[in-house]
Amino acid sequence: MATIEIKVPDIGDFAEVTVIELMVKPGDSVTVDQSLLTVESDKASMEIPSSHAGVVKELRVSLGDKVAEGSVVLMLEVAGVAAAPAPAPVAAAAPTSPAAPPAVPPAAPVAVAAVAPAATGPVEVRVPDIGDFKDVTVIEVMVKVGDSVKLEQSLISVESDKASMEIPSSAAGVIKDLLVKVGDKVNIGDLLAVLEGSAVAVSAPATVAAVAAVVPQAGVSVGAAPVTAASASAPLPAHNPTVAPTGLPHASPSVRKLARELGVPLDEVKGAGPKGRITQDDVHAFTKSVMSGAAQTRAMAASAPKAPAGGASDGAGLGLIPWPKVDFAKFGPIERKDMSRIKKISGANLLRNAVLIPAVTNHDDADITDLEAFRVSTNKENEKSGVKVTMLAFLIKACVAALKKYPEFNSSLDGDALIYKNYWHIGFAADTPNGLMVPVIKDADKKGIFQISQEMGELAKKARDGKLSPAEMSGATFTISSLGGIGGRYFTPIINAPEVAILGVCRSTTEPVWDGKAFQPRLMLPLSLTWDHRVIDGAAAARFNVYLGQILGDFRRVLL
């Protein structure tokens, strides 16, 4: 057996690229042209194949490493040096391979249809020379009609069986017409878009050099041998580039960059594009739809119950009878609508929490007559401030006081231990056109009623506008779900794991209350406290509710 080095081949004009996936490990057997790792530049991702068949002896790179042409990526044990053809430049090897398209020499950057400098009027943007690939698939459209685009701004992403690449604009201007959509097949010279207004063309040698640099890697062996006809009949590599690999987000470089800027974990985002590819819209939708309990750590997300396509658990994992499958159309007219993304994301978490948490709910009423009168007078006195104090702001402050007195309600289970948190972040459910979201008031113990009210208003507006960030919906230690603006009497809210309790409140009503001598009209607020029986017992829950009611009845107790 001989040991040889597998190196990064000529990857065009890129100085360094980042390793984003390792597809093999020491001890794996690989075949000629089997993909070993995936690298990524700011414009394209590409797979590096093996130039020889053998057994991986040692990996010389890890995730996140920067590599360049000639970098050693791994050591490979082969049957003998003679068994592996002598290294040859990729550009020279490609024409002899019947299984791979000829490579584009990196020394000859790809040209784009030139446009006269400072041209006015309609300007056509076409697919540049992307090598010998034919019928590449449009997997993402990054612009729309009416958008202003800059010179070399990415317009679409296309994908072959080995590489994904972004096609930049050859001119600057406003998109007048867009002629492609996701799923279309495009070739060199196809018209992508028509720009209007002033447009400056990019020089032909520089336009798509970065994008086209991936072409030599597609189906061409690394820094070595011509691929013989025999290799075409070799066993298929274990890695299937047409399927998003488990654990690796399937996304273009620009989408990865956007996710990094927003702090979005791509491995928790479900791609709606072809082959499960994550698009920019998916990243934005994730930030809008993440709610408390939905944006969990990777470990918790992995452990969340999975619901089948029908939207409900079939109960198989619990040993239950299968979920009924009914042809509803035979009973009358029906209309089928996909569930919103927020419901899909939250559904699995809610199901897990409802099934795994032994939840109990205590119902009680709090007399808020005096507190409501104080709230109304406070708003009248501070009309010019622009901040409207709500009852929910008082509830948040009251809950902090109760959580401090009964700290187990502000804890989380960690195996056989309890984590007591010495911070008080209160989540509150906000009703939005896209469904319920749960923004979080951080450090509520350090904030006054006015500051909490102002922050709640800002977060609620962000929620309605779909602009909440994951950070603004995470970290809650206790949650309040209020239906006061809608109605109802009592309900049983589901706990947002890893929290151990949640408070539900409904609309307050004026009721006759006996004061020992006569019935008096009092404003009563319904409270529904749901708690995890593994952490909290019934006596503690009753005390919590009673104490919370006392605070709401006489808010001066917050100072004690």
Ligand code: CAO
Contents of the next structure:
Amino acid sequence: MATIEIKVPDIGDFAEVTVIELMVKPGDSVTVDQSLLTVESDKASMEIPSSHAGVVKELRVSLGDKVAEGSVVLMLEVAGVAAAPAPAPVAAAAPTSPAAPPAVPPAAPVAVAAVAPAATGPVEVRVPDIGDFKDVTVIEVMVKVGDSVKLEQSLISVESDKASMEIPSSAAGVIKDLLVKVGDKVNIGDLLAVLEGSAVAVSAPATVAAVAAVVPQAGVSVGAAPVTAASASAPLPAHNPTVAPTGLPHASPSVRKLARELGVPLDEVKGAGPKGRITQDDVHAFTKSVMSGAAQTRAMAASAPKAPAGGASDGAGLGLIPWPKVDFAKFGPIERKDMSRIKKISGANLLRNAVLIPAVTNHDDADITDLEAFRVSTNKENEKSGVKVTMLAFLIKACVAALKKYPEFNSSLDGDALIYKNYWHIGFAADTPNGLMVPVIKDADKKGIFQISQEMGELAKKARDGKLSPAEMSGATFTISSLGGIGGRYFTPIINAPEVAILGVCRSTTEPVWDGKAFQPRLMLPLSLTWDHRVIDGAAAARFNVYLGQILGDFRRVLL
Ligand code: CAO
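With the form predicted on its own in hand, show me what the form predicted together with the ligand looks like.
Now the full complex is given, and it begins with the chain already shown.
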């Protein structure tokens, strides 16, 4: 075992670069060519790869440090290397194995290949000399046929496994033909586009100079900060790393690669690194948040919340002003109590659902005079059975009938598609000492009123006792929230994502209802249907409520 120094290799014309990302820590095993840290100048970012395989003993740099060629960045314990004086900077950074190619080949000057006469007419734009890079992949096409482009305007971004750069236009004009698309592999000299119009020849030597400055030498890769060839006659614009000139997110090639592998849209990731740079951790955190959002059903009540609960959210992610911070004790005595775990979890879910779903609520009344009479008489007849038939059980059955008639209410959004579920599992909100729980009556379409009432009683008891299993809280296709036992008229329940609708029910009251000739005393049940406007429209919601009311008014309609 020997410990060697890993130094910043020759990084071309950069006198000093800033350490903006540390990708390893002491104790980490690294392989040859593995990126160790990212450095950045005002024009490019580069990853410094390891010249050897080994174990990181010590980091010699911290975030924000300025380093230059030859600066020691870390100590690496390697096997099979004599404990000799540290290798020269470039040697240290370049793989020592003869078989291993350098991480990035030595830079060659980049020149815009297509040089057209300063006149109108078709001008070919080709991939310039990009050094020894072969078969680089087109990762972004920034223009389309018909676009007017300026001289030096970036046309495409290309990327190898460790470097990314933008290919500029060698001329100004209108794009007549575009010969590359995302995913294509390109090489020096390949035709990218044909321009027409007031094409202007590019000053090749100036471009060479500008680009050579950002293409590093052995062992260093060019990072994600766009590498744009710029002519001396057109001075380089001041580079603001937080906003890449083309709108490309600020991330290194390895982070981009990771994002592509995970399918993470980098432009949606908020960079927590210096100057908003997106790090590997940011990509992982984004993946986690998306996965937890997609998978977070009520079954996840058993797991920790992934988002802050209601009032705890500062709204920062939404670009809102911060949540007011008030010293309540200034105004009177206070007592602080932590919210229950269930409240925290349901709060986070409710907040997400309230914010992300364009929800609308329709209110209506159902005449349940006859149904309630039937329920009361049924309960009298079955007093000895020990099972009390509840209004909620009828509501569940009525909802199943309405969901079957209007299947989009039993669907879920999946990107641009709707998943229609051919099962009818109905969740019902249960008030418990610890907070709101939503047990689910599975296959409610196959069960009778007695069975549903009995199951509901059992599940509600389990909910109150804190004994519901995740399975008993998952899989609902629609939810009912009944406040009928408590009171109130109407309310706006929040949809239980990924469901697309929820029915709120309040206390029925006897009201005078005009029958065309006279007012009749009828028992009216207030219904509040909240629905996701991305999936359901107002007319469908009104029809759903009307149909639901008709069934509750006369259950024989279910048979029609
Ligand atoms: N109108 C008038 N009376 C009603 C009624 C209604 N819509 N719904 C229920 N009642 C009556 C019942 O008939 C019962 O009366 P009796 O004792 O005289 O028979 C009484 O109110 C109590 O009913 P209940 O609430 O115990 O039973 P339920 O089947 O209606 O509801 C359950 C069960 C678990 C849903 C309920 O106990 C509960 O927790 N409700 C609160 C749900 C909640 O918090 N929702 C808000 C969520 S926020 O979005």
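Numbering follows the first chain given and starts at 1. By rigid core we mean the largest C-alpha set that fits within 1.5 Å across both forms. Every value quoted in this text rests on a predicted model; they were computed, and no experiment measured them.
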item	value
Thr31 C-alpha relocation of at least 2 Å between the two forms, rigid core basis	yes
Ser154: Cα shift of 2 Å or greater between the two forms (core-aligned)	yes
Ala540 C-alpha moves between the two forms by 2 Å or more, core aligned	no
Distance moved by the Val55 C-alpha between the two forms (core-aligned, Å)	5.7
